[in-house]
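Just the one chain here, laid out as structure tokens, in the form predicted alone.
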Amino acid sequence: MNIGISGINGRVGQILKQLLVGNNAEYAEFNLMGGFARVSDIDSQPITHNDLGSFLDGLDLVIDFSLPENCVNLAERTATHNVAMVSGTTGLSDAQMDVLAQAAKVTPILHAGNMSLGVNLMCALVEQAASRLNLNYDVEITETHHRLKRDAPSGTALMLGRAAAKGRGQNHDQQAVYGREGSAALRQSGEIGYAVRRGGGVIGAHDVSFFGDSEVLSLSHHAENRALFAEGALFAARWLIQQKSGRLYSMADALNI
């Protein structure tokens, strides 16, 4: 399979480079043709481009960590040249989205706000308890990262979000409070809360609590190493690569969840 790496000097980037040029026998299968950054280096090995078209002419798929601009960009790029796509980018609007979407009935595209194993089982657990605990539970959600991340919530606690959402038979969007201050913060039925927090180098944990009036189901997951989203991702790519286009796909959509 001849790959490329959109993203590739950022810091899954640099780890999926580790993996794939170290004649590494586990994903011997994965041919590293080039990567894409906004300053080309034709020394460099493999090839940086920083024009989408030379980066993917040849590939078969790409896997993408980058910004969402470029990432909406590259989608739109790979349904014209027949590459299919696996994108972890994080912080993308509703309409930016619905792009991956559009391109994707055109190209195999797989995209997860996280590429961990882990934390996609999470979310079918969180699914699974907001189902069976329904209305009777409140929800909050505590996420923690790194000072340089741009986005909040992350990607990742709003994948939780949602889950909780779908478990509860909710439209996420109208029950989402990002954060409480104020004497006028009460906290209403239904809602799911989001609690952020930025500091140090933290690569990422994510807490969902289920509150009762008599107990407290927790549900947690910390990310100890940034390798296991490249791993992850290759996993994806690994599943994308024998599937057709039609619609976008996702990590649950991998792991059969």
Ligand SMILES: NC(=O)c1ccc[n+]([C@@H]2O[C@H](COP(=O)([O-])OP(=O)(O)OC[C@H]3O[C@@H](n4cnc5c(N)ncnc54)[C@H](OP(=O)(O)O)[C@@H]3O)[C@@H](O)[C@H]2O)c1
Second form
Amino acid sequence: MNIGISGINGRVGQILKQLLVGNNAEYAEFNLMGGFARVSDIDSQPITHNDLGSFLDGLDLVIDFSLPENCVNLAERTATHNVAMVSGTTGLSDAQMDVLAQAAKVTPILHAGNMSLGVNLMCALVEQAASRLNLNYDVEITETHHRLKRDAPSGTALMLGRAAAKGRGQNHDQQAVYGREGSAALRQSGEIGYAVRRGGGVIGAHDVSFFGDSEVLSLSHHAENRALFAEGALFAARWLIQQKSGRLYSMADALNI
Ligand SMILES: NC(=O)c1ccc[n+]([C@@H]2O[C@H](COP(=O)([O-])OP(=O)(O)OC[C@H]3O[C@@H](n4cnc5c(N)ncnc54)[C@H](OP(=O)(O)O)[C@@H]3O)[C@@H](O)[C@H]2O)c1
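Having seen the form predicted alone, can you show the form predicted together with this ligand?
Below, the chain from earlier opens the complete complex, with every other chain and molecule after it.
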């Protein structure tokens, strides 16, 4: 499979590159053709492009960990170049997600706010718990990430919140409360509350709690190594290359959960 990495100089992009440039038998079927960054570096191995057209030429699939603007441009171009795309970029607006969904009608695209098996399994568990526990159980989500993370709450926290809303048959966006302050911050029934912490080098920690009157159920996930995301993206790539276009795929599709 001829693949390219968009955001090759980023934290996740660098790990993907390390997994693919060495003689790693586990990933022998991947042929890393090039990377995409804002600054080109033709002396680097593999060649890093700053022009999307030359980057996409000859690729079967692109893996993207960058920023929303770039992710959306890439999705539009993959559709015209007939290249499949796995994107883990977070912080996309609803309108930007719509662009991905449109492009996914033409070429296979998988987007996931988190590529880890553990988090995707946690989403399924949160949905199940939410469907069993009534609205007397208050859902609160906390997430912690490193000081350089731009978007908040994290894409993973939003995935978990949407899973809780789905389990309860709620409209997530009508129930989500992003932080509380002031004297009129009393919790309303049915709210899905988010709290965000940023600091140090934390790769990603998420907790979803269901607070009842007499008990608290909490589900937690801590990412301990960024390789988790790169390995998940390669797992998704193997799955996606076998799929047809039609709708935007998620990691839950690839993991069959
Ligand atoms: N889904 C998951 O499992 C998962 C896991 C971890 C992170 N993420 C998300 O993945 C994204 C990247 O994370 P990261 O930690 O690797 O971030 P990062 O270290 O900041 O890397 C982002 C890279 O994107 C490139 N970039 C930004 N804007 C660009 C543009 N307009 N055109 C081309 N390249 C552009 C930058 O490259 P240059 O500056 O060299 O151009 C930078 O190296 C974030 O949205 C993060 O939240 C997702």
